[in-house]
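The chain below stands alone and is given in structure tokens; this is the form predicted alone.
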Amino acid sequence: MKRSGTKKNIGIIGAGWSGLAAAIVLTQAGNKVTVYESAKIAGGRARRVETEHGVFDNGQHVLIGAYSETLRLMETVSPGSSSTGFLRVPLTLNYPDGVLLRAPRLPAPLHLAAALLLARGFSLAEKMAAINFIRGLQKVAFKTGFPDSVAEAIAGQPEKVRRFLWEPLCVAALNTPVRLASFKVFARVLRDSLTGSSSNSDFLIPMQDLTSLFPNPAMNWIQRHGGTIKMQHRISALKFENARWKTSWETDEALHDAIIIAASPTHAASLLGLLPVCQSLALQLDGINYQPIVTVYAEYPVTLPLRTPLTGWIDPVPLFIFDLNATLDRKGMVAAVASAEGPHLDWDNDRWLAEIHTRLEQVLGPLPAPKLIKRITEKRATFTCGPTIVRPPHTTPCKGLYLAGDYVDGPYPSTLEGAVRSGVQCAQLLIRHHESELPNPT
């Protein structure tokens, strides 16, 4: 971005994981960045929530070892945090229904073969079917003729393998039911996590709140390196004048050489809709379909001796329960997570507590009743990652105006890694193309 020895002044709208990733890359390239965030707490949809019962996340997250860009930037802004910030668990799928799959600490691909061959609850034929499916990923994932949906791709797999392996992994990775989910994207995630280094398939469960994990260290790093963070500044308008971009908020305005909109699709659409040449792009963003995530925090008056930090159930909806004693030292507290659409969206608090209690008693025997701490429903947690979705590019019809976010075109679904990669790629594109002749807004 440097030209004639001068720094470029870049405005970034949104202090989520994508916007902060872009800010780090641009700062490393010698530019002056200003990050605008409308909320009090940074992190976007992956942030902490402060309640009367303490600090929680607005949704329980789990990363995987293949999230290389996220871990790299965490190390950039806070050396050592990619190790100390997580409980790293080898690939483990624990279902009280009788299925247990756990990857041993062996070199790849032996770790995965051993995990499947030694898994409890599957017949040898079922295990071999799963192994052959994984071996075939690189052959079909990115060539013409592969199935559109995950449901089509796994139709030939044994029913138990579908229900206990591929369907839960699909919902966890894409937050989209298998009948709607893109097999191309799912295959990419599986390929990166299951066919690379053995550590790529590890589950990384945060051991601190999400805002403390990356957004806060990132903002501190940006400020130490000359950048500016403006919290509780909601940008309400963009205007291109005299070859620069003007950002406006309630009390003031500022000029920038380029802008990255790293806000939600809804906020991005409202800003783009004010620019005549961007109205079709704004309509595209308004047309995005979403999937929800529900996280319920519950507390027991006793310690829960769960066998693994993460336990899954299949019926009546796929549900994962996190043992927060293992990660946050909160004795007796769990977080139950149900991803994507389903009948659980109609459950009230009593039904949620009953579902959690029934599942835990199935594993641990009789327990005292839990109390509800917090139920968080993100109705627009992620976009529906279907095979026909057309995701917008990083560029817009306006010179010097870019988009970044987990919904922007890229190989990953709506995950933290997808958001971070988008921010990095957008910043790199801006650096390369800052003098490209794109039409100016009119």
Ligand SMILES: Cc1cc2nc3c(=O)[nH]c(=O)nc-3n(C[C@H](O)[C@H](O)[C@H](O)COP(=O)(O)OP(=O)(O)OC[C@H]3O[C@@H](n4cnc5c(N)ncnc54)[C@H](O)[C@@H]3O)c2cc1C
The other form holds:
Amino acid sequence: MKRSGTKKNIGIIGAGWSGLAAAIVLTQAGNKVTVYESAKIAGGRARRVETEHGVFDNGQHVLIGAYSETLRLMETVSPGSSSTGFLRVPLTLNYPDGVLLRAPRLPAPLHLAAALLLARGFSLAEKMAAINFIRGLQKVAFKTGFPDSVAEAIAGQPEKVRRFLWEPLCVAALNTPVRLASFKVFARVLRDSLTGSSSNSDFLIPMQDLTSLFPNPAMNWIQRHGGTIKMQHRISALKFENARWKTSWETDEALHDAIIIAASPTHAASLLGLLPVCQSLALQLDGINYQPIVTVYAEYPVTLPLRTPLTGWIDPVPLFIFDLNATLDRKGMVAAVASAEGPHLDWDNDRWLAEIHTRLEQVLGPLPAPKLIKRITEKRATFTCGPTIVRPPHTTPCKGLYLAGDYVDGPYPSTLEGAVRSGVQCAQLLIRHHESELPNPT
Ligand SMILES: Cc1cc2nc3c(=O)[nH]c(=O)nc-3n(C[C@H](O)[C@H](O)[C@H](O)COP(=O)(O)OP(=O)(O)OC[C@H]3O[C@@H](n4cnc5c(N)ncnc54)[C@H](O)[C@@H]3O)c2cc1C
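What would the structure be for the form predicted together with this ligand, rather than the form predicted alone?
And the full complex, kicking off with our chain again.
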């Protein structure tokens, strides 16, 4: 990005993936950034967690090849990391209960057609129904009158295709059950990942903890380029004074030309709620509904020779088991992930261990008992990506005060790519904004 003439001093609240993305773009344009982060470890919802049982992630994450902005910024701050940071797996859905679909390395969209036509567990009629559904997705962007929810859109698909393909893909991509999920957003994500280049649909499974993957290299890069990172600095108030923004934390305060709040909606709402002209925006953010994600890390005293790094089961809830031996070199360790709401939220640790154990024994035969290492339930993992959600813009009613984050208006659901794109777009907007006539807070 072209360097602007006047260097601005910009405060960014939150060292999650959106805040760091914004900080990189603003730094590239010649601004001086200060990033404030309340936690000890950067990365927000996608961060490393240190426990007495070892280092884990706040939840197992998987990226896809279509996450172009995330991969681009990773390359900016740490050249080579967008390939060495991941185990790259061509689109593979391996359900020992009945379906195996694997995309061969062919140009798109042949890879997808071949994956579906060669899939095990679907009849020819089911395969053709899935292929026709994907072909219809191209039209959704240009058409009005398409169904609101994913449930309505897939109602005509054969049951097995719904249960093994669309329902788990929707929950994985939008973290929202099909009956609540926006078909428009689902169609966009499917289109971007399934119909672009064939590598767009690859799964990218992190081979290091999430903080080491992007947030730490990003912070090092920002500091090397003149920016400041203030960890364990929780901003408690914002005030507009003498044409500048004042950030306050426990022990001190600082002045900035502009501020980006890159915190989750709840935290952003508490800061906005202190500014009289931002009351209704704060209420809007407080009204956002969320979906949970549960990740259970379990360890076996033996190596688990799983066939794929990611194996799925459908009943009683969609559950994906990641082989952490394949990605993090942690022998005998798996991460089981259940996305969105469902009966699994009531399971205790014993039930989780039993569910994981039964599934692994189904594919590997008798195993010694596992031990539970860590169960992490993020109740507010992502917003509920429904058809009627109104996402706020990057701008606020206050001049020089902006919002970035996975929930801000944008084409993607609540994902790392959504967060990174939001940070990039917010920074670009801030750079473009010259004097505006927006009212200042009173
Ligand atoms: C368990 C789980 C699994 C997920 N799996 C996937 C996945 O597989 N693939 C995918 O793409 N996405 C996944 N996501 C979603 C993804 O993690 C988020 O969309 C993304 O991390 C959001 O980034 P963000 O920067 O918008 O917000 P956040 O990550 O919430 O970052 C906000 C930051 O602001 C800080 N902050 C808040 N208030 C203040 C304050 N007052 N002062 C200073 N700092 C403050 C917070 O500490 C935090 O670090 C998952 C999320 C979870 C929780």
